[in-house]
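So this first bit is one chain, no partners, the form predicted on its own, shown in structure tokens.
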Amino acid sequence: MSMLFAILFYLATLVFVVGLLQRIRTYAATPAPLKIPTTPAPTTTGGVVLRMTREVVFFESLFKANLWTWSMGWLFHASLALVTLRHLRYFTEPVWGWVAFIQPFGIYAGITMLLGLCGLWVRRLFVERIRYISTPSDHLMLLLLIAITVSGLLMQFVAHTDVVAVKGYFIGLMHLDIRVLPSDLLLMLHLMLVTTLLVVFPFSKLLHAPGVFFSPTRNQTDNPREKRHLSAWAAKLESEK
């Protein structure tokens, strides 16, 4: 099983990295032929950076649109960030000081992460206009994230696993040294779900994470009168005339 999970993690990481880089490359190469920032929009580059920061950190546009969705979405994403940072302890030796500091907060962030996910799923199930546009993949993705969270919480609060051995296993993977993984059924389920998430991530709606940085309605300055906007392909055609 240790060898099997090692192969799965190597393949899943490869698919995740290559797929994500390919998607980002596609986003970056897609031309924006028009100036279409959502107004009121900043007129300077610094203003765009500030706007993107507010969007990424505080979900500003979602806050203005729907407080219920914003509260559940922000709760989930903030908790996910904290949980992910907490898991850095399994890949670092010695553990960085700030990672050790956030360990207690990361544990309870798993609970708030589950609450946020359940709130988002309730929204898809019971809000008619959201249920109408929801696809099976939307529900399956939420179920996958909920299953990962629940299995992680069970290992934390109910059926403990050998975290020292787990850390040794992943540090070994980083150095192409495959060690023994604890034969814990709940741990194996958790890891299998995580590898599944890594594989499907580059092909799912979760790509809104990097995609927001390439949204022309957010990353453009509102200066069409001061500066003519030309996409790369249009600029090339004009230079060839």
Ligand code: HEM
The other form holds:
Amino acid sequence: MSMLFAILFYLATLVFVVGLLQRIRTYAATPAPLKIPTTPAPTTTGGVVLRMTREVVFFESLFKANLWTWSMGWLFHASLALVTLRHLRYFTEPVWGWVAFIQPFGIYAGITMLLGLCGLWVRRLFVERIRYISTPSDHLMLLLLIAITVSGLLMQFVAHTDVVAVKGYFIGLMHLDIRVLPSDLLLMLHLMLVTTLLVVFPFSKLLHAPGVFFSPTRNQTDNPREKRHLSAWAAKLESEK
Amino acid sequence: MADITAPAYRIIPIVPALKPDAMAGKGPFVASDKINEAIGFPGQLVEDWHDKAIAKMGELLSKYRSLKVYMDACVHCGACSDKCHYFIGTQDPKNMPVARQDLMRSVYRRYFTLPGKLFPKLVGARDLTREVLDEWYNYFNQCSECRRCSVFCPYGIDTAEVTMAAREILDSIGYGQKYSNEIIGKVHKIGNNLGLPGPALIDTLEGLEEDVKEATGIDVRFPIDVKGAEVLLITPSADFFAEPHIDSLIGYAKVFHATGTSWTLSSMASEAGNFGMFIGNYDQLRKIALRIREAALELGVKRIVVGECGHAWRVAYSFWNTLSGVGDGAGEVDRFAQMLQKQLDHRYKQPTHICEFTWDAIERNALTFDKAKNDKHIITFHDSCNVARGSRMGDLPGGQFEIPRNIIKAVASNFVEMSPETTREQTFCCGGGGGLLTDDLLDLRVKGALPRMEVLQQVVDEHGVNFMATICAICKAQFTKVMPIYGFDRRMVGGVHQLVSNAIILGEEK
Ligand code: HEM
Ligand code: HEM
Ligand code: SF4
Ligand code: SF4
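Having seen the form predicted on its own, can you show the form predicted in complex with the ligand?
In what comes next, the whole complex appears, and the chain from above leads the way.
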């Protein structure tokens, strides 16, 4: 069992890392031939960094669009960030100070994450417009995250697992040393689902996470009159003339 | 056309219920062989359209980061779903921005992503069938590329970029739209969108000089093709004879007169509009923009000023420097751009919007006004989408909102804002932008104007507004057409420089 999971995790991580890097590479390599920031837009690079930060940290545009989606979405993502950071304790020895510090908050974050996800799903199920645009994969993605969260929470609050052994196992994995994983059903489930998430990530809408940084309407500076912006393929048209 | 009526105002502006397929089959006329071939597209739908379309899509995905990222990134959160005026007015769910994108995204997934190849049903992927293609034609010609949706999307996904790509694909397989393609043909053949030939233009301008002389007693000139003039004015051709556009042209001429600016129009580039953007075709966009570069080089002007036209200002402000070198900051070795940039006077912004020009003159106290001349007007301002969300004026972000308003307040006393969810970057499209200003789409245009008409009605009721100023030729044409259908007087719409023209004091009274 420990072996099986080891293989699964190595494979999933490989797919995740290679898939994601490959995707990011295409985004970076694809030119943006025209200046298309959604104005009013910052005129300096510093301004763009601020704009992007507000988008990524606070979901500024979503806030303007729809408070209900924003509150559920932001609750989910903020909790996810905390939970993920809290999970760093399984991979670091000794545990970094600030990771230790956020441990207690992480516990509640699991609960708020569940709330956020359920809120988003309720919206997807019951708001006519959102149901109309949803594909089965949209529902399954929420279901997957809910299942991960619920299995995690159950381990946290109902059927504890041997977290010290879990940590030992993952530290081992990081050093290509396969140790024994506690054979709790919930833990198996949690980890199975997490590998699924890792594999799905580079092929799904989860690409919004890297994508947001490459969106020309958000990451371009508004200075087309001051500086000539020319992509390689567009420049070729000029030399031909 | 008599059967086209305005939709009812919403009692509370809530999101409308869906009416699937309300606008199915209501797309515009398809371009004829002649129209398509004149601008280098296949005359009609080609035999192997399926493969050609997919290949074109692949090409665009590798040329435009926007398209590539936007195809992947959408999470179907629905934030944009109620933001489109065409959805609000028609209630057709495929006019929701995200659903419009999904028409293309479903095909993208099928042909360009692993899950779509393996599990099409699961991720909503579809084969590109003839039905899907017809759906593309229909709904990608019901988007005015106004970018309102992109303001609200958490990733800035811009449906306009998707619409442009779709139209580019459709054109490349011979499935173009009549109105836009016909106009592009005219620009190349005659020099402007309205097909007004040089001699007629010169006649019109002479007539205008006489009219202004009669009205004011002053010799305000409307020069054309004057070599060595300081300013080249590039303005939408509607300004030459359409109502109310022409009143703004008179306004620009009076401002040039009062500031003692030597200026000229160009018969070669007698059009600011650039429908190349609407059809998403870079070659056309570029070719049409290059006419202005040529005119500027030939006439040897020092400044290029752009008249009241929304999409033209987006193209001028955001794209001209890229396309034709009209701007600043080209590299040392960039001979193509340097050739023009060396000629231009960089104490001024290149290009300059006519509102920037006028506001600058007002700030320098170079103009005087008799505000009382505008006292009969209670004025509100409609932000045009391309100016609001695709350009800027002045030095600060948001100058495109402040400067036209400042001008109005400088020349008139009664100014009222419409509801803030519908102005500035959140402004609603007039309903006729993006290559949709054609009578075969009148039903769509009337419905798309609904959100603007609702808030206009509000300020009419509350403040007695009787004039809606705007700085876009398409907005002006669209509103004069659809406002009567909503029960407004068509003369309520006009340009900012129309108000300037009313109030400006020329020469002798100083
Ligand atoms: C840079 C990091 C990220 C940013 C800025 C970001 C932002 C957003 C925003 C603004 C939304 C739309 C609102 C909503 O529905 O919540 C969203 C949706 C979503 N995000 Fe993220 N996200 C990030 C990372 C992630 C990661 C790492 C995951 C997954 C593990 C994730 C999973 C999701 C899911 C599943 C949805 C769709 C929710 C629904 O179905 O309504 N996000 N994200
Ligand atoms: C290799 C990766 C992971 C391992 C080894 C792991 C392991 C665990 C363990 C052992 C617990 C129980 C904690 C306790 O009893 O104190 C837990 C809880 C939890 N896990 Fe994971 N997990 C992983 C990845 C994830 C991911 C990617 C997510 C989210 C998408 C997630 C979400 C949660 C949540 C919400 C809880 C409950 C709240 C908490 O304890 O923070 N886990 N996880
Ligand atoms: S760009 Fe404008 S017209 Fe097109 S989908 Fe977005 S809001 Fe609607
Ligand atoms: S707001 Fe953006 S991410 Fe959300 S559904 Fe619309 S296009 Fe997709």
